[in-house]
Amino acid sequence: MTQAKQHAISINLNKCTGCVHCLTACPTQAIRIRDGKARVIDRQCIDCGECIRHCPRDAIESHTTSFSDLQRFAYKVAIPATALYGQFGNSVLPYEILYALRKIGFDHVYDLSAICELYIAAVEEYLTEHAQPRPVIASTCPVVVRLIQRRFPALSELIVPFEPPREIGAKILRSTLPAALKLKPEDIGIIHITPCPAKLVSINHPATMKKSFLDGAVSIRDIYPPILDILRKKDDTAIMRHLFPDSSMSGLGIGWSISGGETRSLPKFRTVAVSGVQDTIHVLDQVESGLLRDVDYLECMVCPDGCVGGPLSIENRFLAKSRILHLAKKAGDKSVIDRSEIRTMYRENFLSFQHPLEPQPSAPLDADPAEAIRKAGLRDEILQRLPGKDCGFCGAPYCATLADDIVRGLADIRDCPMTWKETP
């Protein structure tokens, strides 16, 4: 039996232990062990995969769009990430993987790297307009998006307002596909590959659209075997190389699966990278705190090292990083893009959100203020009778997380062994 969830990520219980690693590496405490079972707190979950990373019995599953899904489209378009270039070896050349896609059944295939590219330089010309508030935060990863909704609220008008490189490669391909191919909106089908689940729920669910341009995304994991059973053949390299020419891929937007991918592209401001959950969180913490304010642009990725660290990726992620090292240097640091172009579309808002990043804080311990004032009070006393060893036996990762449910009501002191042990 498979937990249903709202979100990309559930678990299957038939597989689940109960053991403590999901429990402990969640970021947002969204896990608790029940009845022996890991479940998901949907209002915590932010979809960041780390739960799949940690698990030992692949007991959490992750939910992305199937080939069979895509069935409904009399066109289909491919927007894969550029995490997929690192994914088959150094052998491999991009156009021979967009070619691959076309052959296993999309009637067209589009590079993104032209696109990261074209939303760096929209963001150096908003860090140029807007000398306030610092630091600027990359909108790009759906996971920071979500975790600063969450966790870090007061953030949220840091994000810059840019959709990101995927949704504005659907919108530029909204716009004028249909007319092309006198075909019906919705019968054109887009759909973005990609190395996380987050991506799909970020479609599923825009923060800051009304509907996503993208109708779906299928993983790096499901879409790698039959790119493989292609490229082993080999065929047609002539019809490879025209279709996909290396002139036309960006050498910075190639970069961008990796960490400092976007802000190797901003060097006339003062910028900072980082990647991985923790050390994301450590930093956000210090922007809350006032820190960073010397700063232009906080580039994070919730994956280690960035989309190459995505837990629906094949490849081995430092080999995947080097790869896409390669790759970028060899296709070089000559823009691709028409400045001139992106200044249109950045002053005619056609990268812009549709609507505020809206900040969903945590639910107050009362909705009456002198009650939630007591609660705290009485949670404190809790957390000083735990015995404070954050084990994970009573189902909670941490003493602190299992007196804040105590008092919302969601567990017992009794659920702390040890306390009840001690109890008369």
Second form
Amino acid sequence: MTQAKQHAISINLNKCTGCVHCLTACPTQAIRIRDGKARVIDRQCIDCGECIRHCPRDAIESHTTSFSDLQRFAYKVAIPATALYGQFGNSVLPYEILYALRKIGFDHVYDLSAICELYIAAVEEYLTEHAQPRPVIASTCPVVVRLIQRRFPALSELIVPFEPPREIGAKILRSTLPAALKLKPEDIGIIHITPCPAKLVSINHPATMKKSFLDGAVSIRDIYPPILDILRKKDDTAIMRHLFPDSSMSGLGIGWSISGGETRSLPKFRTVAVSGVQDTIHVLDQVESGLLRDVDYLECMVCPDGCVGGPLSIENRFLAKSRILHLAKKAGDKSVIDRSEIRTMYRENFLSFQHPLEPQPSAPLDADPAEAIRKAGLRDEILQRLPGKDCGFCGAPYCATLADDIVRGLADIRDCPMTWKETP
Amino acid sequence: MTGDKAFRTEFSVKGREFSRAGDVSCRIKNLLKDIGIDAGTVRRLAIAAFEAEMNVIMYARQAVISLAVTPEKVSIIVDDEGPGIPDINLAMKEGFSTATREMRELGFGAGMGLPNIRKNSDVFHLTSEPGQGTRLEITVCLDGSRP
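May I ask for the structure of the form predicted in complex with the partner chain now, the form predicted on its own having been displayed?
Starting with the chain above, the whole complex follows.
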């Protein structure tokens, strides 16, 4: 009983009690309660996962790739988000986590920290080459990309036109592995390990390319228990270190899962790092009003504190953040990439979007401008009649949302219990 | 102004209420999006409305911002009670600003407000009575039509 389509989030109608927690938590007002159950308005959902965080009954399910889905690949590669490194105990090091992934059944495991460094080095090239417009906005968080497409369509052109590190990593593997392994490309499965459901949406419905270079995304939530089992055994230390030497990790890339991870690598530029969905919306509103023009690079991550705050992570984000900071401090500013290679990749458009990000503005009140204007007036009049308590009883999060639904023909004023007295 | 076909609404803004800076222009922007005005035009109006709102907050006691939308154009009128502008030509010069040091430290008052509003509007009309207040009227034409 789910309603998944374009999205990686769906409501389990058996568990949903129709309470209002998700309703008010949704930053794009994409949820309504209808017939006692929460429903997602597909067009408005940006897959941020706020509803997952707020549901007290665990009724919001996220659809990520399951282990059994991976069996169709002869050769499986894991590209974990760097947020994974903060999920385990203080003494657990990245190479141990990567090795555990190997033991679980991945034939190859690819650390993303170097690709994160590569991305930001390319961003530096881009910022140097393009003096305007400003601020350039990071493309790493897929929810921010969707939020901009829908709610801030005019800002679409400000997004740096590079695929995020997970896609670049997969692209590199895709262009080298089939020949090296003498396997058909379709037999190689490249899987992201993710702290959020939005990554799967960006894989299944990519916004700036025909087909994603990734084949799926397994959630940290699902992969945590088997990794923990392996870590508990603590064997093969020598092999682990040999397979994933510390020297291959980028000090500049390892801190990417926390807010400010990207901007830290751009000391020559004016940068701003924002995290959390409400703060991101607030800052994008300011950008739309012409502010932040003196800022070169704006990093936005909709999860609080960055990817470590992802709704599908296990460890509380403060501990995860502390661990990542510790790892980043230990690694210092160690660079593992060759700048001249990046310049070549940049010139050859290896990182570039295949096609521009298409704005997807939300539907106006009416397709006919005159009628939309009339409805805007009517909506104000209806709002005047509503009690302004924002109680959610009608099924919409706020009185203003109900008024909007009414003029769009999606609700009735009698849905509001406080207007019952008024209407005969 | 076309009569019954227009959508009209008013907002009040208080001087020195920096904590609410941007609220009204944000509401105007969302209204324009709901009416289906294209993203580029909304952005121009959002920038103009924000600058106008900031001018009220920085310099005036209070103001009423009126918005009128017809299928042909969007008009914003900002009527403030405040010190007024003694020399409008001077005020329109890029970089001219009477902002205090405090305002500049907050990142406001670069002297780009009024020129920026004019740049983002098709019709720009500014009148002022020193000691009384200022009235700013801007219009942006829709459908790409220019007066």
